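Here you get one chain, nothing else, as structure tokens; it is the form predicted on its own.
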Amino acid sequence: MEPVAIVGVGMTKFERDRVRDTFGDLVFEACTRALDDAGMTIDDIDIVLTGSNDFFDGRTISSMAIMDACGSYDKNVSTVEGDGTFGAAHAVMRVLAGWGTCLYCAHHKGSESVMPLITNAMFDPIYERFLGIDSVTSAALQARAYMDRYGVTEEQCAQVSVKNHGNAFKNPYAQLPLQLTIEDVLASPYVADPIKLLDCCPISDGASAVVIAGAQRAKALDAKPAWVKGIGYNCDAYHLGDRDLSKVDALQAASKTAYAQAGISDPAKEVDLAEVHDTFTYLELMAIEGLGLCRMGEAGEFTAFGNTAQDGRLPVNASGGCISSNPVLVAGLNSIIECALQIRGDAGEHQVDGVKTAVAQGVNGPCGQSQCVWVLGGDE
């Protein structure tokens, strides 16, 4: 397989009501910050990807709404739904194809958006959707069988929001960075007993985009290439009732494919960074245990005793993560980007020292039914 790199990134600002920005206004300054990163114009990029939802737009054909501003009049288009990891999976697919660069952005807006109403639509409509479960209300079902499996408490999950929350004071991007102590996470009203306020991401708005390249256009550019040497994906059973919420089969699935393309052995040892999903707080515990960083019903402690903090042994959404900005679909796009700015040395006052291999992780569908994981490097 040809190496293939991030040569350019850039992302908006995320609030929680950007009501000024239209998608394309969003869309547009994510890929022109991406372009100038990158040192190129959209006269270079051969190929562009956009991700969008019908649901969370509220219109048909979302992806039309933003194709002007991605600049892809008169280019190959192709459109994807789904997160950011996965959309951006497909654009290094068409790079290895034989485009030589693509752009590739996404772009979601959840103050238009009615989340209960449209994340209920994504369960069974025979079974499941009549009974109002959406994505809190599944995600409880998920944590309580998680914490039971493993002992989990729910001090251990504000440890999380704690630290996350801090990490995006130093994130200019961040949507809510807050002064937190776990005793502030428990007092914090429950939403859907296991997870409290302070346990969830917020509701954003914003944009994010991509150049992906080939060695051969990698090279000739001045950009700083963060190479991929890994992506692996796969997905679980669709109806709740099929698999076992507290265990995390597609990605420990999803890694493994990962970690054999970029050849690690011990991902605990080897990696020296990663952004996981963690819309609510436990779901960084499972990701860390199902990722390979520590074992199996031990991310709690691992947590609790500051290895993942900025300056710990392995850490963990040093951007701030999902719990501080959450846009949809977005969301593993942003891991992404942190990933290969933190191989870059560029990610600012979040700046982990010595990070060469970085793993990115991304969620579709119900209670992490599919997942998609990304391993990053400086060294081609």
Contents of the next structure:
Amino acid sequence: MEPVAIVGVGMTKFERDRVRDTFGDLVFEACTRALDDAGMTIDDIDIVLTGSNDFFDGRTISSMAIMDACGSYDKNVSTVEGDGTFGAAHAVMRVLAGWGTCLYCAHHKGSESVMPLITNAMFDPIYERFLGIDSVTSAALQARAYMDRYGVTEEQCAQVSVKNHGNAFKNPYAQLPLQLTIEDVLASPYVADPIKLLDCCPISDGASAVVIAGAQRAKALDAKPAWVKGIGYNCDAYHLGDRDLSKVDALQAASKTAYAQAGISDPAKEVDLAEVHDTFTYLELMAIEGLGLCRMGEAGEFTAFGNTAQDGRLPVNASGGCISSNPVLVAGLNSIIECALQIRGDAGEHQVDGVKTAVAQGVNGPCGQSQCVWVLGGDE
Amino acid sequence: MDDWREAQEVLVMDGGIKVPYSWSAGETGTTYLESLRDDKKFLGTRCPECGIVYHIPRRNCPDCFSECAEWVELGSSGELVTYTITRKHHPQLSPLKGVFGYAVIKLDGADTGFVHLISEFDESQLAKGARVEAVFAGEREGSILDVRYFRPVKAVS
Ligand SMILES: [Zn+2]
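Rather than the form predicted on its own that you just supplied, could I have the structure of the form predicted in complex with the partner chain?
Expanding to the full complex; the earlier chain stays at the top.
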């Protein structure tokens, strides 16, 4: 891939009920921070790309409603209604296409609607929606399939909640830092077996933005670039019964593409840090395996040995992850931003030493139907 | 500046989007749902190239992209692939009263699973591979809820 870099990042604080800010206010805050971080003004931006979801926002063509808040007038604009990893991948493609420098922002206010009703509506209206299945109950089907296949225990999943909620204390943007023990997680009530309350992400409001530029522009700036080394994305079956939910085929395929572009042959050795989709604890374990950071079925043990802790050999979700703040769609962009900050050495209190190669993962669709993997590096 | 912001109660507008839709089940879906309604029989479609029997039936094989024209009659029992018991469910999303759950069920004769409800179970009866059977609604109207739920098959004594 031709060299492209993330040259500016911006996030709002993630909170439940950010009642003082409209969608536009959040977008403006995130975009302003990203431009400041890049040492740019809105006049330096050629392309604007936005990410939002009509159902969550409660308005059709929601992406167009915040165009004033991201300074898009008279610019080359397009919109992506998917997770931020996919949106940002599209932003990279627009930069590679030669359209100039891109500002990409994504926003979400989960507190303004009713999450189970919206996630129920992602299922097939003829065969599945009437059953009342939603994001939590569908995740529970996948969690059990995965745990059955590899003998993963609820205790092993609970470690992820303890670790990531603890990591969130060091991230000023995270919503839900919690001091937990494995016993606390195991004692929390079942929402849908085997998923318990403390295995689940919160409902969050917030926005994030990045500025993405080609090599020439990136090098001319004072900003510290995080270079895009590889991106892969792959899709699996929509109907949950059509695929083996315990498997991570799409993630493995996406990883393979991203690692090949980045020249990585042994991710377990070459990746220094990962930010993955952990809206439910079991998903972090599946992601670690799917990204090739440990062997299939061994992420529970890998985590138990402390490998994925903030001070471990291969920190995973050092930011606190989605389980600490889950602005839907923004979440994947946050993973990319966290990787960029870690590579730059700008992650503040949760900075991990010596991060040269970082991996971000995002998902779209029921039970991780579609998977996107980013590899970021410090060198062009 | 902070002072008035803190003191000001922000106004919130309650609203909603209510749009009726009329989703077509298509010819394949209609044949399937009519069979549930009229004969209490599950149908699948077979891919002529890979031989996979799809349930829910569909017009084309997602694997090899061939057209699946052949109908196959399936059993009304099958096995649990995975399941969950719902403990805290949004009331508007609960089609059953009392304890129920969701499962991916592979019906006898099908190669793929499908999602449906489970009820009338003891938790000890639920496991990967456990046998379950369909409980049909008395009055059926051509919907997936013509099957009320699946329940564990009672052991033959
Ligand atoms: Zn086929």
